[in-house]
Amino acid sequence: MTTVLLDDISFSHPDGGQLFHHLHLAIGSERVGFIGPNGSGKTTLFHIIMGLIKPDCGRVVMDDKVVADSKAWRQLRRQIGFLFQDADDQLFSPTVLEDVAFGPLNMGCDGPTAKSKAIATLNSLGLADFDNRITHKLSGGEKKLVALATILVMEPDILLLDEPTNNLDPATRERLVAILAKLNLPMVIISHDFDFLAKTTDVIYSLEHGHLHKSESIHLHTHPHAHVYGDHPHDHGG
């Protein structure tokens, strides 16, 4: 089992505003949700995990080894699938098949093998017959699912999902809930959609003032459902 540890991470903006202060987080044994106000550093934390941003201090550790050189960062990126907040930042090929097959091809698979892996992954997400669709003509929800396919085809050990329900209609949102429920993978999900996190994660943390705070309370609503984690504001939009 792959594990990632953020050890004593601090990070400040160039203007001096501090986002994280000696933050610790272990990833790999459960499904974790992150909530927090805009600007609290949730996406920045993902970028630090992936080595896209260097912290002021602290270290990223994968499988008990410090990730410190380019070879180690490449290995980490092979083992962690990162879903960007905006699917258009992740999709760049003319067709869906080309987008999903790109990762396996880049990792050395021959053309037929990469195509087979891509089609199998699309089928597993209910996207059969999407292979020849023009990527930029897809709906927002379809793009999000195809972007997820580009990650899952690489068979990652851990998923990082940044606001996966952004701009999804209710039906696609529930479809995504069902897809994630079937995946036997640890994951970290950033979302403002509290109910989505309650359905898809084991524990929820709020990121506020540079620190992570675990949410453990139960909040009962007057309408007929309950949240395991309810001490943070949320709504019930699609």
Second form
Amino acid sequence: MTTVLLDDISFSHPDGGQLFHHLHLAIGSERVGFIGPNGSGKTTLFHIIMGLIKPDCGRVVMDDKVVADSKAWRQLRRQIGFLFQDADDQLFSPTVLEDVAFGPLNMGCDGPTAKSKAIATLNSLGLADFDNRITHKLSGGEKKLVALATILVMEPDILLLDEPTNNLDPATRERLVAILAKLNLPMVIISHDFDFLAKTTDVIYSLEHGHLHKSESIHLHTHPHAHVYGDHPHDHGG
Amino acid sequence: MNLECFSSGSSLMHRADVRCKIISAFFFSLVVALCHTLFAPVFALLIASVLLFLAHLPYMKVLKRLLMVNVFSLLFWLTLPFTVPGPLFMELGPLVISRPGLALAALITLKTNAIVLVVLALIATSGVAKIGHGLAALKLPSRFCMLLLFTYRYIFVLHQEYQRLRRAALLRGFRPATTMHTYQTYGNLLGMTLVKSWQRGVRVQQAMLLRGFQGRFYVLEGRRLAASDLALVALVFLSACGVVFMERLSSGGGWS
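Please show me the structure of the same protein in the form predicted together with its partner chain, now that we have looked at it in the form predicted on its own.
The complete assembly is shown below, putting the previous chain first.
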């Protein structure tokens, strides 16, 4: 099991505002949800974990070793899969197959191995026959699922998902819930979608004023509301 | 925006291997471009038409393309006959039309059309992604191929981003006119698109970094060449030899 520890992290924007103030966080054992207002630094925290942004002070520790040199960062990036907010940023190859095979090829797989790994991952996500599709012609939901495939094909130990349900239709959203439930991986999910977090995570933290607060228990309640669009009812699962 | 209006289809040309098509088109175009006589390009135009026929492309769209190209040829017809010195063909009032001028304009028109038809038949029948891979397989510099593929991947995204901004401006009552306000608005639109492209570039680079990119691209193995692919190369090569033969034959005593 891989664990990643954020130790005493502080970070301020170049233009002033402080985002984190001596923050501690351990990930790798459970499924965590992050909520917080826009601009509270949720995405920045992910970037710090992945080494895309250097914090003002503090360190990232993986499996009891401080991640310091580029080799250690490469290892960390291999073990943590980060799903971007915008799938268009993540899918840069012309065809789906090439995009999914990009990671394995960089990890040293030969062509045929990378190809079969990519196809197996696509199949496991219900994306069989997507391999020759042109990435920019996919729909928004398809792009999101293919982007997830590009991460999962690298066989990560932990997943970081940045607002994965943004702009997804209800069907694709449910598909994502089902996929994540089946994965059996520790993950951290940033989302404003409480219902989605309740379905996919064990604990929820809220990030406010540079500090993480644990929401001890998720309080789910029912509330009556009118279904105006009676032709398109939705299911409350209870 | 459609960059690949000829790339879908199942004709002989669509099914042929892209590497073979690139080599064939390059070689044929080179031979045609080097012709000096009028007879050889006519022959080349005939061959190109046959290749185009084999590609089963929609004729109206092809004609539209040719029309666009020949707008440029028209410029040559309007200038060269009056400017190239040489024996007189006829006089139009104060204007003098020279024979070599006419011949040159005809030569350029024939060559242009032959090359455009060959490129339509051989190159346009492959999607940009395939062409990029073909160029990479032919060992062109990988930076060049990647530039092509990334441009293809993101040109639509950037176009969409620009369209979104433009629509937002139109919805708030913006009407383009010849005013400072219009120039300023377009300047802002372009500027914002540039900034967004830059930011997207940064995010794409981060995505690549996170997936272990270390400055080297790997190409998945392509398909194997079939006998029909080699036959196509041979056919185009022989046709090009035919063009060279015609050139030799008619340059003995001819136009220029």
